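The data below hold one chain only, encoded as structure tokens and taken in the form predicted alone.
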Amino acid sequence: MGNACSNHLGIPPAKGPSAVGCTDFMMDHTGQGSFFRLYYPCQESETAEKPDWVPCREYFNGLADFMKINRSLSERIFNHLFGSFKIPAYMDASFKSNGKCPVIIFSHGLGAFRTLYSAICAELASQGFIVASVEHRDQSASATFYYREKTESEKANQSVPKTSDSAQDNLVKEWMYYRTLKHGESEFPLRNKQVKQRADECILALDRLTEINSGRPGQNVLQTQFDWTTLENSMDLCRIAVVGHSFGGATVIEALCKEVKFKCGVALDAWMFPLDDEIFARVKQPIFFINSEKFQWAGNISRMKKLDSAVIQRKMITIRGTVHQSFPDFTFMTGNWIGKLMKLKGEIDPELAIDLSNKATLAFLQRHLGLEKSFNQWDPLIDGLDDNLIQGTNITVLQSAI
């Protein structure tokens, strides 16, 4: 399995003072439940394993569907290119923090899933945050799963294989794959419905974390080794932010509108199309747009600018030499020419790009969550003060479009 040149490729390790653990949480088992990968500060571990970046082959199948390529062929290609990569976090390692952790809910982009932004999520966890990376069930993920209860005939027929990672023997794993637009279907109604569901799923994840924090973790359908009781009273629920990429960036705006517990939002190369125009005036929290140089266009930027405010801080920077895929982990996993051919890499070193994005994010979070950290050393990045940054946008937007 894997990639011959992965000795110098791979997801960069987190730079913060804490080691990073991760675990998966699903409650309840149905498609209406909450499913996320949790990243958190942990104890250093000699024994804990780093999990596979892509959890299982069904996710490769989902990526193939999303990219409209043959499943069996693409599974071999993906497995060769990406199969050996690990996430820079220890699976189910013991939680350890010096104080209460601020909380971030992270929303993935179209065709992605919960593990594909581990460079960002692990970095935030290494800096003392608890981060829940939601896997959306709105059919915008390339793949996800839930469980249904066995039928009477399935219970009677014991030849149906047991689901190894499910807590109950009476459940069957059901996969849900990316839903493509039907021929002649209008895109906005679908995406608008999805973005509303996604925001609800972000809020539900926060509700689950709130229960865990209060010592009522409920039952995790997935049988992990992680001890959820160690998270009791571990979270600073006055300091909560929402972060997301692309469709997840739109989800950030929708979630801020729906839930005032989110004190601020960071939208990474946001795709603004799914949002209703009328919600812009209703968002009252600070927002930070961090854009790539190659993805944005005037119509999208003009929708971001509808959130400009004289009284609420709304910031925008653009990272030079970046592409839309400079934010997910894919950008670290291919050599230069394949990366550029597949538009996974821009002109800038991907580690430098993600480092700028992460530091600017941390400075913004310190400012608006009232953290007592040293992230304010990166305050100039919020204003685009760096040779690799553009203040605002590189896109010309006519005033009449705003």
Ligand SMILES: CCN(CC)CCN(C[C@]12C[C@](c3ccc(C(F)(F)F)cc3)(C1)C2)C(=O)Cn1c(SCc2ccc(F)cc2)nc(=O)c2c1C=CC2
Contents of the next structure:
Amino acid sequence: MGNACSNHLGIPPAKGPSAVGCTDFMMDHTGQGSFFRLYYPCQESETAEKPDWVPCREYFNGLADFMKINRSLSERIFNHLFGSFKIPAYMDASFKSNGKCPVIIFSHGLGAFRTLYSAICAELASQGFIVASVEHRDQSASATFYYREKTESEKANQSVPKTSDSAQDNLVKEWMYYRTLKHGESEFPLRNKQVKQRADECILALDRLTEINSGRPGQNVLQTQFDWTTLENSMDLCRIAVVGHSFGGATVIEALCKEVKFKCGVALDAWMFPLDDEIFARVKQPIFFINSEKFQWAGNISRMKKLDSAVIQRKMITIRGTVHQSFPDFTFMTGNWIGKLMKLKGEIDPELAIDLSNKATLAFLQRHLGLEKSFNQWDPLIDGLDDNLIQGTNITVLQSAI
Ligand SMILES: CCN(CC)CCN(C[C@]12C[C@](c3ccc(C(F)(F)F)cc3)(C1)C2)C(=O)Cn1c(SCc2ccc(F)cc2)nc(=O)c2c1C=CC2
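Could you please show the structure of the form predicted in complex with the named molecule, as a counterpart to the form predicted alone just displayed?
Once more the chain from above appears, this time first in line as the rest of the complex follows.
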């Protein structure tokens, strides 16, 4: 378990009754295909390995670009700091669930990628959800990859003759890195285009899960040991929600608007800037805004309040002592003073913060997906009834701005 043994650092294990498995899926192989990490309830396993938190070094390179720090220096720092952390899930473990699982599509934030929210996704899977954490190809991720067909010349001078006819033989891995705003480029057109693509990618991931659920998994381009046919009839496709952090929170709103199969949404510290004004009247599903104390500002909150409705449940809570990074896994990765210095931690204990967020999320999902679980025990959290929660927001928004 790498660092986590030496000290208390590392991603907290999930608290739900099920063990958690995870695996990766990409179909089709192009940048227009669907790419996600799947977290699911699994059989206990002694043998399965826990995967590395950051899958490969290109992600660290992308992160360095995103943070505008030197690649070679940062790669050594990131590897030293985070290189040996494991995800609290078993790679390719066998799926196991009594009854159909409700489904969640998760959307990451700007500069993140599919593996960085495992404390949230693994917790939801341990509580019986199947969670697809999408990796977006809108150039908002620090890094992501896809494949292209080999050209004739590449095929011609490939070292080993094409023996095994595996899908990957004819394919070349391509990396896509975070797109920085060009000097003088206005931000809204880019972010608005990206949020629409992100919503489409969430819908495409749902379509792939629907095919997998009907026993037609198709061709997963990634060579994993997971047997996708075991997921036939595993999903309750009447109980689907979309969840996301920051830019992923805006993606939640856009996806709800585009796809009514998403019955409700949970937006974690949403960044509302990328959204068109006219979308607010078009979203009909319940939405739960779970905000950090330090990230929000009046303009952002007033856009959330445009979604207030007398007939559709719209809820908002703020977790005291949290920062924007209290939701991604980085908040568990460093000691207190580095964490606070780098704004990866707030004043509140990171595990308490994510526990409150996860329990409030589960209660909201039970209410709006009609689950027969015991998550309603956490209903008070939806109304901010806890010492560490504020109902609504700590930000004062001028009446005129609403
Ligand atoms: C100067 C760069 N400038 C870019 C526009 C601002 C950079 N920034 C603040 C950061 C992310 C930070 C970060 C990460 C990771 C370490 C590490 F050291 F732990 F690796 C440190 C420090 C740097 C905190 C944000 O963008 C905040 N943010 C995020 S952060 C999502 C994320 C990204 C990378 C991760 F590894 C984990 C989570 N997602 C959003 O959707 C939005 C925003 C702002 C508006 C919309």
